[in-house]
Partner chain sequence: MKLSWLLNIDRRIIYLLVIVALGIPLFIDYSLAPAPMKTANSFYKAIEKIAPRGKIVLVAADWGPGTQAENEPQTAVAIEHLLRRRIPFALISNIPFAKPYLEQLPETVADRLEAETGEQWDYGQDWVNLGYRPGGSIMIQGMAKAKDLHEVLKTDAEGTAISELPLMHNVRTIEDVAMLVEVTGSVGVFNSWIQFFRNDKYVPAMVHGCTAITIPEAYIYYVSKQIVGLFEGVAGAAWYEELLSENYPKREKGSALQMMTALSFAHLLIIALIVLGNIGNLAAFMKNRRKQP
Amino acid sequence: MIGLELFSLQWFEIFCGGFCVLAIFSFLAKENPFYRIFEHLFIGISAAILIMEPIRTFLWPQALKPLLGMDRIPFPDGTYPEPYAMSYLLFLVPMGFGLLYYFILSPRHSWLAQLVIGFSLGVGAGLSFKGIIVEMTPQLTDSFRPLYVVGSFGESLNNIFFIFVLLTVFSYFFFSFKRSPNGLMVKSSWIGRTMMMGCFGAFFGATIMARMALLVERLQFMIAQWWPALSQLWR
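Could you show the structure of this chain alone, in the form predicted on its own?
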């Protein structure tokens, strides 16, 4: 890289980044200790970020600072424009309840941690159920489409194909009665399965394209930044 000073902080960042990329890509040959070291390093860094990020973005600015009164800006004489809100002490209730989770480390009092786990699972299930309803309701209402749209042949054809795919895919999951070997439901379910395979293939293709985009970005980094920075060692 032009203008990059040798052994500067930016140079070391680029050098270490390329070294880590080579370590991860070494798994393509076979699993080796070199790869495992950087795999564990990546997992450790990710775990540390997952712990510190909620503290930095939520727990400290939205809970601890108001609780300790550190979000108030004093006047030059040391007084504050508003008194301390005692309602912030209510933050201690959920914080204390959440700290019960650490009783899972105690065989004798582990039942206290089960209270927090059960509460978390209940809240998570409720939010998931709500999310499913919010997500599925627009899809259900959108499935009622007119087969004929005045003045738009393309939209009419699109709606007809949509209803066709919808009914055939539904027929694949319809197991309420016995199907005859050459019946309509058997043929419809085969078409529905074919449609689902095409959909899954499109999802898989999109996933591959996303991974390829990440690969191209890393290759660009290795070629345009890491190799020029490394070549400065023998200039």
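We call the rigid core the largest set of C-alpha positions that still match within 1.5 Å between the two forms. None of the values given here were measured: they were computed from a predicted structure. Residue numbers count along the first chain shown, from 1. First, how it differs from the form predicted in complex with the partner chain.
In the core-superposed comparison between the two forms, the C-alpha atom of L68 has shifted by at least 2 angstroms. With the core superposed, F103 shows a C-alpha displacement of at least 2 Å between the two forms. Relative to the superposed core, V165 undergoes a Cα shift smaller than 2 Å between the two forms.
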Given for the second form:
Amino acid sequence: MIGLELFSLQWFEIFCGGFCVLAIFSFLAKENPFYRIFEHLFIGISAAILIMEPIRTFLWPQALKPLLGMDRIPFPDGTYPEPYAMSYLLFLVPMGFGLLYYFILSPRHSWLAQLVIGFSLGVGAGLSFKGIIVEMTPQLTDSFRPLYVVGSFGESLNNIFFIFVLLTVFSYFFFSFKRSPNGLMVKSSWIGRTMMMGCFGAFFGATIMARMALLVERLQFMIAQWWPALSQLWR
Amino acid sequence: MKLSWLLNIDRRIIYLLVIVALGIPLFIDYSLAPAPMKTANSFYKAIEKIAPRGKIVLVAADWGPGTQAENEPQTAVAIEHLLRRRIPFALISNIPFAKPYLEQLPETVADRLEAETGEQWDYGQDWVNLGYRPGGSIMIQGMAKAKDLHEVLKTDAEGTAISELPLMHNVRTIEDVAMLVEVTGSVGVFNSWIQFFRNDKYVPAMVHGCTAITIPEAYIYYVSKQIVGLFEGVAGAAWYEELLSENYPKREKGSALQMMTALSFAHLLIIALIVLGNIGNLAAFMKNRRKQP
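Next up, can you give the form predicted in complex with the partner chain of this protein, since the form predicted on its own came first?
Zooming out: every chain and molecule, the one shown earlier first.
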């Protein structure tokens, strides 16, 4: 990396980044303590960020600071331009209710935690109910396609294949009545299963592509940033 | 000829071959022409339709280091296109790990464009960083239903009041958002935006950048027209770079194109290894059959 000062903060960032990459990739050779140390380091850092960021970006500036009246800027004489808004005390209600969740640790009072869990489940179910309808309706209506599209042989073929796959896959998950051996439903569900196998293959291929992309990004970092930064040590 | 060794190749040799295959294009700085992608073309056209200096575009960068490899080039090319067309945009994220990228990415792209064109792009005028917002679908619904977004968002990522940012002066409700650019590796996060970023009267146009793993699922939303454009993994970003280079000839080559070339080399290697493995398997099968009386 041209122009990067040796032992500067940015140099150390890149140096440590590359070192961590090598430590994690050492697992490819074999399981080793070096890899384990960095794996735990990564988990610890991730867990800390997940806890601290909601506190730092939301809980403190938008809930606790106004509640404690610390978001008001005082005049030099110590007085405030506006009085403390008592409505902020209402924040204590959801906060207190949420904190009941910690009673899950007490066998005697764990029923209090169940109130919070029940409330969360209710909110989640309500949101999901609405969300699923909004999300699925356009997909459902899109599946009603014309089998013959005027002037477009390709689109007609596409739609016929789409409906064929849709019905055969549906038939695979249709268990409402007994299937006769060599019956239409058995054959149809076999085709449906084969189609799904093709889909799983596409998922698997895409997964390989995604994993390779992760590796190539790290290689880009090692070649374009880490190696030039490291080579400054003996320049 | 004995071919049984094909079934016993040490996995470490395969890892090494993959690293070499991926590394060669990066070392020699070689790029292949990317494959044209219909979905990325639609993404490009959707951004071209937005009027400059009008409504804002909301860029939801819901990704972190785990999917940086694919989502960063996608977000970067989308931001570049918005900056070039002077379409104001606001960055936001549901993922705490996205925070450093929300700060760095627009600045890096703006610096590159300033060096290329001599024009200037400024924070607050051309883009704002709304930062990480916890709450998932509840936060998204809160924004969509808000009568005044200034009241909901309050400050940007640095603590500056939203009302003090020139870009946000006229942005009061979801109806002032022309488009949502949602980039993530998580289907659940993307679903939340699709489900809740709307109100009874208005749904902004939506485009999506997904990782390769989620392409088969994301494609459903494209086919059913719930989204008007899609980046299919890093391949989508590579083709978008090509589109930008065609329309802005002075543009420097980006990293997505080089990444895609390296991936193509690795894919060829994997195909070759699958063929070799099957040859080994077939040889073993024939050998066993000959042994049978």
